[in-house]
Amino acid sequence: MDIPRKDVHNSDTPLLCQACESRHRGVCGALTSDQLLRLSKHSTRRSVEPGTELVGESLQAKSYSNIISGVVKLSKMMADGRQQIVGLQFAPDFLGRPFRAENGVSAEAATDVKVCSFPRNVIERMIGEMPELEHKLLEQTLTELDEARDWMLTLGRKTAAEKVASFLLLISTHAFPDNEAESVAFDLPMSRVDIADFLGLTMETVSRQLTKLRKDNVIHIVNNRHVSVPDLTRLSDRAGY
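Put the chain from that sequence into structure form on its own, the form predicted alone.
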C-alpha cells in the first residue's frame, strides 16, 4: 500500500528523511535540506512483500526508487521465456535508469523491501538542475559497473565452492554495509533454485557447497534458511579473495 509523504514542512529536513537509514549513503545524500523538501513533496514510501514486481522489463519507466531496506533481484527474459537473474540490489541503491524510455531489466523483491519512489519527470528535472544529484547517480552507476565486472570474474573463473562463498560474502557485506564486526547473521534472500540460477550452477551443487561450508564451520545454518558467518575473513578466503 502506498503511503503519501505527509511530513513535509517549510524548513529543515523532512522528518521521514531524517529517519531514513539509507539517506546519507544514497543519492539523497547529495541533496540539501531545501532540495530534500522539494523532492519529498512528490515522494511515496511503501513496503512490498517478497515476490512483488517493482519494475517490469521493457515497460515504460514512470518512476524511480531508492531502496531503503531489503534485497531486490534483477532479471532478464529471453525470447523463449527463459529467465536469468543478472544482479542483486540493496539499500541504498537507486532502482531505475533515468532518461531511458524503457526498463532494461525486471526487478522483484527477494525479501521484504521498503522503497521511496519518485515520479520520473521530477527526478529527471532535478538531475538537470542539480549537478550534485547527477554526480551521485553517476558515482553509484560506476560502482555498480565495477561490481558487475567483479561478478563476471566470479561466474567465469571461480570454482563452484568459490562461487557459493562469494554469494554469501556478497549478502554479508552489501545487506549490512554498516556492520563493523567480524561476524554476521542473515536469512538467505533467495531459494537454492534462484541462487543456482544466479551462480550458473545446479541446485544440487549449491546445496553440496553450503553443506561443505557448514561442515568446515565457515558458516552455520539453522532451519535451512538462516545463515550465520562467525568469521568473515574465513568466508572471504573461501571466496578466493
The other form holds:
Protein chains: 2
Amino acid sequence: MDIPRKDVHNSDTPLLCQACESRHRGVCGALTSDQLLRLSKHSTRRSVEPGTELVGESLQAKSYSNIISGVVKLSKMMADGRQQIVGLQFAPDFLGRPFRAENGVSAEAATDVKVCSFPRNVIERMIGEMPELEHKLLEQTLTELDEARDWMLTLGRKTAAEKVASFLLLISTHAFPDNEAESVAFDLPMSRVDIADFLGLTMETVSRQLTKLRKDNVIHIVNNRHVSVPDLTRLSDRAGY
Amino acid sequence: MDIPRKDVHNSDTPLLCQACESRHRGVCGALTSDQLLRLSKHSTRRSVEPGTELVGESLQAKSYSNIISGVVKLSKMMADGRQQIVGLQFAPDFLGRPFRAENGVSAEAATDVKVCSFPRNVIERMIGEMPELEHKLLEQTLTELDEARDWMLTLGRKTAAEKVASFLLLISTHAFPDNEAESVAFDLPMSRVDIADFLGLTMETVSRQLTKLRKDNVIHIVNNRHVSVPDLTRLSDRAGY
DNA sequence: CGCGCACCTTGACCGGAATCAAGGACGGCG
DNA sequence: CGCCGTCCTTGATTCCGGTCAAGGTGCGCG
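The form predicted alone done, now the form predicted in complex with a further copy of the same chain:
Full assembly next; the chain just shown is listed first.
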C-alpha cells in the first residue's frame, strides 16, 4: 500500500536518520548530518495498522513524527457522530504541530503506516537553534493550507460526480507525482466510508458515482481497491476544472 | 463597518508604524521599534471600498499587507463561475504569503478596508534577519489552517440551518472576542450572496434560514445588515456543536 | 418626497443526494 | 473448500436545498 511520491517540500538531498534507518526528507531535510545524528538518538520508529489512532495515545500530543510510509487521515467529528476528513498526509509529511495544542483534529492511519517520532522538547529546542527548520515547517503548513482551501471549493461547490473524480485525481497525483503519462493505475488508500467522509457524501453516493465512472469507461475497478485510469484528461474533465 | 477584535496572534504590546500611523499588531508585533521604523519607510497606507480586488492588481503579488480595519474575503472560482469563499481575514491579520506564489486564491475587500503594505523584498529580507518574524508567520498560518479545517467540517457535514448559525457565531466571535455576555448585536460584513458563497449554499437558502431564525426568535434582523442575538447559547445549539 | 435600483425575501416546483433496505462480492480463517 | 463477516453495490423512496420566478424593502439620489 506504499504510495510513492515526490518530495514536495524541498529538493535537498535527503539525509539519513540512524534510528529510523530511513530517509528523513520533508522537514528534516534542513538538518545537517550532525544534527540529524543528535535527533536520531531520541527518535523511535513505529509501524501501525489501518485504523490506529495516532493522536490521543501520546503520539501527536507529546511528540512529532515523520511519516515514513502510508497515508494518515486527519478528521473532525461532531457530537452526533457526523465526521469530516479534513486532510490526508502522505510520506514524507511531518505530523504534529510545534507550539500548538491540537485543535480537535484526530489523526488515524488510513493504510499501514510507518512513522518516526521525536519527543516534543527535543524538536522544539532544535527549532529554536535552527531557523531553517522553522522555515521548513512554514513551508509545509502553507502547503497544507493550500490543500485545505482547494478542498473547501470541492466540498462547498462541486457535485457528487465532480467530488469523486477530484478524489481519484488527488490520489493519482500522489501516486505518480511527476507523471506526465495519460494512463495510470493505483490503489485507493481508504474505504468507501472514508472517501465519503473526505468528500462530504454518503458511502452509497460514492459507490454510485464510481459505478458511473466505470460504466462510462473513465475508470476500471479491480478488487474494490485497485483503480486504473486509461485517460487522465477524461477524469480531469469530470472533476470540474 | 469596523469590527473590533482581539489580537489572537500575540499578546505583545503593539508597536506604532510611522507610515501607517496605526498599530501594527499581528506579525509586526515581533519587531523592535528600530526595525518598525525601517519598515515604516517603505510602507504605504491604502483605503479601499467593498468589492475591490486586493490581489491581481499588484498588492498581494508584489507586496504584503497588514489589515488595519475591515474584512477581506479570500475566494476561489471555478471555470463556470461557481465560487467558494475559503477564508475571511479580519484586522490585524497579515495578508500575503512570503516565499509563495498565490494559489488561485483571490482577495477582495468585503467591507471598507484599510491596509498598510510593504514591498516583497523588504519584508523577506527582514524575515531572513529575524527568526521571530518567521515564527509569527508560522503562528498565523497555523491559525488559518485550523480555521480552514473547522470550516471544512461545516461545508461537508452541516445542514443549511447549522451552516447559517455557524456563520453568525463566527462573525459574533470576531465582533466580541472576549465577550462572555449571552446577548450581542453586530453588523454582517457581507451580502447574502457572499454568505452563500462562504457556506456553500445559494442566496435563497441563506435568506430562508435567516428568516427561520428570526421567526423562532433566535435572532433579530434590522436593516438586513444588523443582527442582534438575545441568547448566544440558543444560536450555538443551532450550529450543531 | 418619491423615483429607481440593488439587494433581499418568498413561493412553487424540481432534482440530486440522503435514507432505508436488500442483496452481492471479496477475503480471512477454519 | 466453504463458511462467515465486512465491505460494497444496487434499488426504492424521501427530503433538503437548488432553481426559477415574482414581489418586497431600503437606500441613494434627483
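Positions refer to the first chain, counted from 1. The structure presented is a predicted model; accordingly, all values stated were derived computationally and were not measured. By rigid core we mean the largest C-alpha set that fits within 1.5 Å across both forms.
Comparing the forms between these two forms, the C-alpha position of Glu182 differs by 2 angstroms or more, with the core used for superposition. Once the core is aligned between these two forms, the alpha carbon position of Asp80 differs by 4.0 Å; this is the C-alpha shift at that site.
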